[in-house]
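The form predicted on its own is given below as one chain in structure tokens.
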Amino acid sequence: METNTEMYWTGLSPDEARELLVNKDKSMKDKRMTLKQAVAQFIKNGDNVGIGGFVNIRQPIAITHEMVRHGFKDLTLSWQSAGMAPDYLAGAMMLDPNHFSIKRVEMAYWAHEAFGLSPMFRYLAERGMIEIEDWSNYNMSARFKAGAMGLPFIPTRGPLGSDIVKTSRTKVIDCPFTSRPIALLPASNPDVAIIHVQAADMYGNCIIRGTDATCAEIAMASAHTIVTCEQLVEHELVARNPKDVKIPFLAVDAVIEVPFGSYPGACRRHYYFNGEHIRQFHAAANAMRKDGSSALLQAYYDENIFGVECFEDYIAKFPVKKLLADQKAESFNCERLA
């Protein structure tokens, strides 16, 4: 953690991030690798990890499973709104903080809308086990935007008139042009971003359908980006419609094709979320939060994460009929909203 005139950076400093981007290899090279390789190569203890997706949509679940198997210490997690991805990481910390631990979270929302507040968040927060910096969705998006632009901060009116000024590193100054108060938000430059998309080519050009969820900004703001995709497609297919590329190859360091890589969350045009499985996972965490019993949560991790070699083995545990039903449910939604 670097201190600079009362401002501290919980990931890269803006100068470090800019230098890394300038010196980054921007050649179009084959970036395909396995999840094990990507997680081991690009994530290290103490990193600030930027998480893409939104709540239960396009969460990088496959990557978080591999992170849990690998084990990391003292991570900072940064996101806009998320649910299942930080849940898997936090659940691992609940079970064994010596194997996996989170030091700090910087976010706007850690919950599941229809499924309620994350029980993992409640467990860690109620026990004072993590530092929490509270922002709004817009504020976190703006912070990633500043990081992507190579700026140390970004001016907004967002925090003014709210308690966010009291819970964050927001600085309020008199605007040099209007003399009225303006809030300055520190840039967010994660050490590594973890993102799931619908399609990508082997160079890292990514296509996102539905909400962008600030994923492009997180990728451009980070020193490294690991991308999983539902489909790995030929570069020529991507090049036909360059406007479809939401994240350019120069921001991406690793590409892994992982069908159902957001499951049991949802992925636009591919599958709807599995509410029954999400509730099962949360029930196990709630049992530990309420009475300290870790048996259900440990059994879940032993069966679904530690007991498998790869994410494909986890997906294989779901009945084919259920996977097809969730695909059909999303197909129905796409047709209805087309």
The other form holds:
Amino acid sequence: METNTEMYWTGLSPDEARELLVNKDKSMKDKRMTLKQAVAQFIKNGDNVGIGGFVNIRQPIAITHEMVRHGFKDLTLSWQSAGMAPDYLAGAMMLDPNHFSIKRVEMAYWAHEAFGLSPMFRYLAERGMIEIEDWSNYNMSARFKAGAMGLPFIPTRGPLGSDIVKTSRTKVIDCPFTSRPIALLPASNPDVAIIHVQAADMYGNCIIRGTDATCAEIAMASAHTIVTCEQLVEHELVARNPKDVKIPFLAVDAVIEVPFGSYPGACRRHYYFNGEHIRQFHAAANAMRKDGSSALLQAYYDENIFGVECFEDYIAKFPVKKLLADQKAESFNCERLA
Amino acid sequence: METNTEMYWTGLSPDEARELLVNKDKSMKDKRMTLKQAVAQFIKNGDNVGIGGFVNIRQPIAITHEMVRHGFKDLTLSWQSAGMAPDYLAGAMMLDPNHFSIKRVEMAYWAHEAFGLSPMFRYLAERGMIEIEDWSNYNMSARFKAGAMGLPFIPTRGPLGSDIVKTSRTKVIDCPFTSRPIALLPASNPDVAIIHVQAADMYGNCIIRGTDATCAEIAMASAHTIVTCEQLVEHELVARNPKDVKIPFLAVDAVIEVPFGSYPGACRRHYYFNGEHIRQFHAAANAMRKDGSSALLQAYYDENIFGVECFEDYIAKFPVKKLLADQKAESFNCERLA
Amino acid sequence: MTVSTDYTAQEIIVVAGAKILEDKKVVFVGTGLPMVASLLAKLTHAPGLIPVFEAGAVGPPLKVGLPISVGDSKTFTGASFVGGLNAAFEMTQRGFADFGFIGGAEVDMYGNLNSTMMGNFPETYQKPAVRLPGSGGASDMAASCERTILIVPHDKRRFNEKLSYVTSPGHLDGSPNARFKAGMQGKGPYRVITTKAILDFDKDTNRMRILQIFPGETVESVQAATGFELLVAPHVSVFDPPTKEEVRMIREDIDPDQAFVKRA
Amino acid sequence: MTVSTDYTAQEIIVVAGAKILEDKKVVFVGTGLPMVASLLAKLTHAPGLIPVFEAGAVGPPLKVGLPISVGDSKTFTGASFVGGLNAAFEMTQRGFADFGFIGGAEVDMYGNLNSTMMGNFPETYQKPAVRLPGSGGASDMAASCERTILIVPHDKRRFNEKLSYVTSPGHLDGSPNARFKAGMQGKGPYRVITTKAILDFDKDTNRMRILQIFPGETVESVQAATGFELLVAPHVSVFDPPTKEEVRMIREDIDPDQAFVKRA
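Mind sharing the form predicted together with its partner chain? What's above is the form predicted on its own.
Below is the whole assembly, all chains and molecules, this chain first.
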């Protein structure tokens, strides 16, 4: 793909990202708001949106639901490996590209491991409806890291020898110290990061359990960051163990307490996957991928996203016993006293 | 200095560092031994030694005492900011370069903040007895990080515009993405890392409190790592909160429990600085710097290092009340239930 | 050990994968069958195996069951170290991973793998016939693990002379030192485990070579299912079929829910 | 506010440093007087000031007393974020530090600083007349903080046309956009606080300029203690002397042990 091999910045250039941060109010202030407010205030058409989590773990699902309700045009989505979060956005585009559209994805993996391929990705890609820039997991993580470090690029071995070099903005140089080839990857500085974490205080200091994924890097790289959390806690509790904080308040713009905010994906300490619901959603999308029939997918969105006011209403549709079972399943992974 | 501007690797080249690690036994085994064994087994003449901690915080003082007792020739020492650890090594060289000698230092800062300059550094540098390569704190931290990442270099802004570019192996290139200059720093892969931490298990999983400094990066970059710890704890206790582990066992070769191992420097949760003792040591070295009289410095080493079998004997020379007072001072910084 | 008589193709892959892993080594575990194989190795001959998962877990005992994702909560409990993706891949790039398990939809004779797209490259890259998930961490593991173990179902459409897309580089064009010259690290593809055989790579040509065949297969049947010419090791042996106990462990202890090892 | 009559040179530096800091901004705090100034600012007009220390503490309340090192345990207690040096400098390089406080043994008219060596450069770099501690984090702060505040005791030997060594770059040669062209970030030196005056930099030439003089000084006395020609702002005012309360706070509340602010 010719455009990917020419250099240009999607999202912000390193100098733009710097300038925005310099001029931003970085004070320690109360950042609580509703998810509706946060999505309306910090995301705009054409933005590059950095998506946190990893595959279906700690993905910002509640935020993507709200984005779908709001509607956005021509987004670029950036992540390393993701499942349900881009699925929800892509499914909305399948149903009505005038309400929601993705222009481009920069990523390593869009599928579901044990839960299979993404029918949404196949639908959009195989019809040529989105630009794709393939990277690897480390490539994308390192690109966010470069953005978080205020650097224009970062060296990696990762894409060497692969066609990723040919279909991306990677530049391969001879290392000036060893003379061996090394890849330079352009930084990623998204316009906005969407992140779900286990706990945060009202200033945006975030505690992450289990994998940090690339959430801190995405938040630090982005011009703005929206954080949802399972638990909103007192700052004093957080400050007692500042080394548990993975994203400092300086990098966060909005904090919203959303229990089950990564559901039907998993969130360490809180709940394990709801595989049934993931499969049900995919079945609806797969029907449309195969024969173009949107009825099932439309019904899914009408029922779960367009037909509700907020994510809490979506969660309330699940049987209590199922929610408790998924919490119980996680408590087996991660036994602890309440 | 002409030699610093030509490229060569001190310590290990990135490819040598890789090869050594690949062929190393990385299994989870009991790595407890005496400090004497560890220093004899893992440090050799001519090595590049990476020093952990920051200025006089959590420096590997016990390890440097043992190194002085053992005697080493032609060491290269690498760190970002350090105080007492290189002072102890340099003081030994002032007294007898045939017993202990430093060939080269690669560092950002060698002094003591509130406790003043290092008379040892002035003595050796102003007599032209050691090669110096000046860097900044971030430069050195990033060089260790590049080594820890298996990369030959890392880009930074840090030395741009300064004479560090002229007196170091920095290479400035035009960024292939922005066309603006950017500095590339060669990785540092020391032969051996010497690190003190608050707690470790017998496999070498290390818990660090307060600043992580650059300890994880130095350990991951080095061919071998010697760790001393205030507290040796059960693996099960460590594994209960694996996110507290800052250096994984894979990067560690020797674990030795040495209470007060950073004394007379400070160690978060354990003890605050013993400024009196730092000043007493410096006064002895300063006398020699000013007029060449080694008597005071020799007496200090005979009393505290050569005249004792091990670091515990050195600590035992301090009045109990002073040790308790320095523990008490730290408990004020860092109140917690025992 | 009694030999199993009703093992499946996935089960023999898992057993072969487990046996290739050496005790006390570090294995960078990809999603799917490699997780099952690593757990089986750890429960049998390699209790000291150190699993690393790309989402950040290093050295977990895996005592709370089979993870269904490499970022699964089950990978973190009791681990020695937990960071994020950068930390895991930086360690790998540094040389901490002795083995890496990778898979793909297509493989060529030098062990290069495709998990990105099927179609004409580069023409249809942006509108492929079949869009696959993408590299995930495979390209990085391929570039930086010391040795890689490839898992590919054996099928003529998957063993191709030319790949649609090289996602995870193997021995590249097979020329001497090709990986080193390209800036990569590690020795590259070490074994290929398929539904029919275990293959390695010829030292001189870096071409894929039949090392062991699975029960019921012949050198000819393996070659017949391959879209390029395979080399053949001097003494091709038949891989021991899984034992009843190994199959029981996979079905009952490791993957009772058939998350990855399907019975049908 | 009653004016103090017995303040010392270091005390007026601290008060001036504190006043330059703005509330709710992020200040990257170097060792020594900047720590005292930041604490004074936080206790007076800038309670929302966010201190960052290069050893890794971000946003500590500093309620357990004055740190005597930028890696001191006192910087970590109650902080919002604690990493290591890479984390702190990466944040700075990204643009999180509004102000950085740096010092040196020598400064030139463009705010470049030396804290490395005194002697002939490059000839005696490896055997300097006086070896100073080295950059520490100063060079990084100079390259990447948005604005830097310089603290240098005012003395002809320290304010030089040409430095022995440029450790921490300021406005370089003063030419337009010199910093940007050199690859650095931020606007560079903003104020210089000396024992005699507060100086800024002329917008066009980037040359050091007298902005305010300390009580007892004149434009001439400041120039006389300077080894290069200073520019003079249109309306040079006299900086208000510290108040009794400010001096009391420094002596009793902030630095009772005279760790950095010596009374003699």
